[in-house]
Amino acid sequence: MNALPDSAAPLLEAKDISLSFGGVSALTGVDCDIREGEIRAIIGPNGAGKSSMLNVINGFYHPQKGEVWFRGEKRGKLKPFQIARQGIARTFQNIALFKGMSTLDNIMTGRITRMRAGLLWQALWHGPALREELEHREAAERIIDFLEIQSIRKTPVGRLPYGLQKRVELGRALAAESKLLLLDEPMAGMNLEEKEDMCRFILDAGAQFGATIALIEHDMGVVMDLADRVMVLDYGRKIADGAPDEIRNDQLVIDAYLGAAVQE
């Protein structure tokens, strides 16, 4: 954990979020802040709300009510490219890679966003188009160091193994530099040895590559180990928020969704 202090300046926030579907109420009311550098978990039950909030700070979804301010702005209706454009990556509960892609070209999509070469520059391969592929190509080769990946980064990403899919989807989110990197469930599926590994490469990446960390997760061991605040939603509310030392102690928290084990 990074101990932040508490006057840490928000990269976002999340006021008065409210969000429904047919009738069905998946956020109500939830306010939310992310302070930069740190790492912030938003944790609950199954159908809490969790990726409901995490798909309106990325943008997906747009609340009936709220707002949502980034680096001191408040941010309109969006589309998701133009919310990456504006520093925020996600990776994804079920994972979402080009299968018949490798490693290495997985994690250059996430340089898109920061492509600037024309149409035409890109069709020759020529020019700045040349230029600008060999610096995105740098830069991927750095992540594929980082995520000690060397091995794979020409094997298509469908013929590798879960936990390694997952290192790859996190090396494509860093690979977008963007301030604000959302991890939905980064652990699920892993063995204990890749979350180990897992958890060095989040705690590494706000030192070496300057991003802010939100993430899902449902393995507390994880969550207490790792962040900085805790957020607990429960039927698309938020019950508790605070420290992990204050969130395992926190007798609604228990009761909603730790349970007794969270004592030990």
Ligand SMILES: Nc1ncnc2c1ncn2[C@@H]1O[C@H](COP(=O)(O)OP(=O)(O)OP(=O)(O)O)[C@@H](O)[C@H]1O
Contents of the next structure:
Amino acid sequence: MNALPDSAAPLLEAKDISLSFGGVSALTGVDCDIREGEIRAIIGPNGAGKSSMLNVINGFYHPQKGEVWFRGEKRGKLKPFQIARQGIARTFQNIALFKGMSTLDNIMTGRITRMRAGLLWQALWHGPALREELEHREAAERIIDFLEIQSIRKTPVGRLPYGLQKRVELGRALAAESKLLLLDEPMAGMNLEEKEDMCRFILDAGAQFGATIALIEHDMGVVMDLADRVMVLDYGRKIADGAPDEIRNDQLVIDAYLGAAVQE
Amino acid sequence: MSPGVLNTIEVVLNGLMSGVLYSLVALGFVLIFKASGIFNYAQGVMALFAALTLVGFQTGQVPFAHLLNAVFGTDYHHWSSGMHHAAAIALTLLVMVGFAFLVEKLVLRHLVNQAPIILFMATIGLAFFMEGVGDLMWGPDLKALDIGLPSGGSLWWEEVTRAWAAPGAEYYGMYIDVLDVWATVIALALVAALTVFSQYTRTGRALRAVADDHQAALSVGISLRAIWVIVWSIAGMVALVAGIMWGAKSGVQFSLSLIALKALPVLILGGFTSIPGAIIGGLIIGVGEKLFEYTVGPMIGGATENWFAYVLALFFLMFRPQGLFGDKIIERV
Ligand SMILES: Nc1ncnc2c1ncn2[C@@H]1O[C@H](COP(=O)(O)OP(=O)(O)OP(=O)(O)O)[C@@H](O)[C@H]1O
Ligand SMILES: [Mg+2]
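Can you give me the structure for the form predicted in complex with this ligand, which would complement the form predicted on its own we have just seen?
The complete assembly is shown below, putting the previous chain first.
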């Protein structure tokens, strides 16, 4: 684990975020900063607002209060696809792959933000469009090699087992070579071996693709191994934030979450 | 071969050729349905509108002439003696793309997240609206459409097939309209091009992505609105091709928009979400209705082509509601 200086510039800062759905407040005055190059974990009991936080960051939800700063600039009210183009990629708690498409096509879709050729060239399947297609195909193959999924490149992902689908989804997010990667429970429902693989991919992804990663995870062992900093949500409020060791020994966190997690 | 067999072959061939056009129109439906969950009732009227516009450009008609003349007391009908087919087709394509933009801007964008039935109703409204605009723009009279494609029975084919009959048999060769052959070739080329486009280009992949999962598509940077414009443009292009072919055969008139509705039974057969389904469904309906008319038609007074497709579709609905290739409908309880 690389210890980052406290002064590392925040890549993203969400300030004083409040989000509610009708009467339910999902987030209340939450600050969340993510520093360049780190692995940032968000933990907390079910319904604490973890996914909501990621949804605010990538623009699926618009908070009633608060601001998001990305790469030093305050972000206006953007659509999710615009935010993706700015350099934020993500995976979903309930896998959201393009089920009818092959692994390779799913990963190629991840590169859409990086492709430029005009519609006409694409229609003619010629010139810049063809060049671009080949170039990005190579990049996609690199990701396939990295994730060791060569054998399923042509398989429609709907037919893959759960663990592999999770891996392909990570691949699609990686393919965008985004500044910031949001992973919503990347290891949920996996067996031990799959979890270990996934941990390795996430650590290496940070190193190889230079991504900053924010992830939600319930497995405390995994969180302690992976994360540089951990933030804890409970009932939509942030109750702790700091290095994994501090979090592990925080009485509030033990009461609200870790105690329960140990009992499970 | 006996004349009976040869006649049957002729019927099947003609059925396949009209089926390819059904497939093409059904493809327009499937594309829009997959990308936005909308069953576009206006697809048929789009074909009519495209054909009207094409004829208007070809003959140099002034759009909205009646309206303008009534308002300004002028008497303009034609601004030129017309333009070349290719130019008119290109212009009509532009109009259909412009139409796609307008539909997105004025209709779809305001109906995001509405129930499918609401979207469907909106397209019914759109159909009536376009029909009216088409009338107003180009006049309600029946128009001939000719883009210079050859038509009429192929003498060569008649000659060739006559030789197939047993010597001495009373057989005069098969009748195949050259225009149908052209229509088939063009429709096939378009279907092939669309398939390649959707498989191997960025936009094609984006189209499929949106069809699969809106949220995920947004998360990789795809703009749904841009995709809707593209899909409706493609549907416009498909409508134009179908409009040209049907218009060339029987003139550009209102009934043209009803032929396009034959795509509905095609879709029930093929499944609303399946492109191969649309293609095969179109061929089955095309061949089925011709064969039925040929074999059973004479016994029950003919004109079965008007309803056969719908009855076949009804039959399918009872036994395989998701269609031949459609996604299985699983009701969650
Ligand atoms: N789209 C929505 N509409 C209504 N309520 C929502 C919506 N999304 C989240 N919520 C509510 O907001 C609260 C926080 O939900 P969220 O999904 O962020 O929790 P979470 O921490 O990710 O939980 P889990 O560990 O179960 O994934 C919950 O009470 C949830 O019911
Ligand atoms: Mg969640």
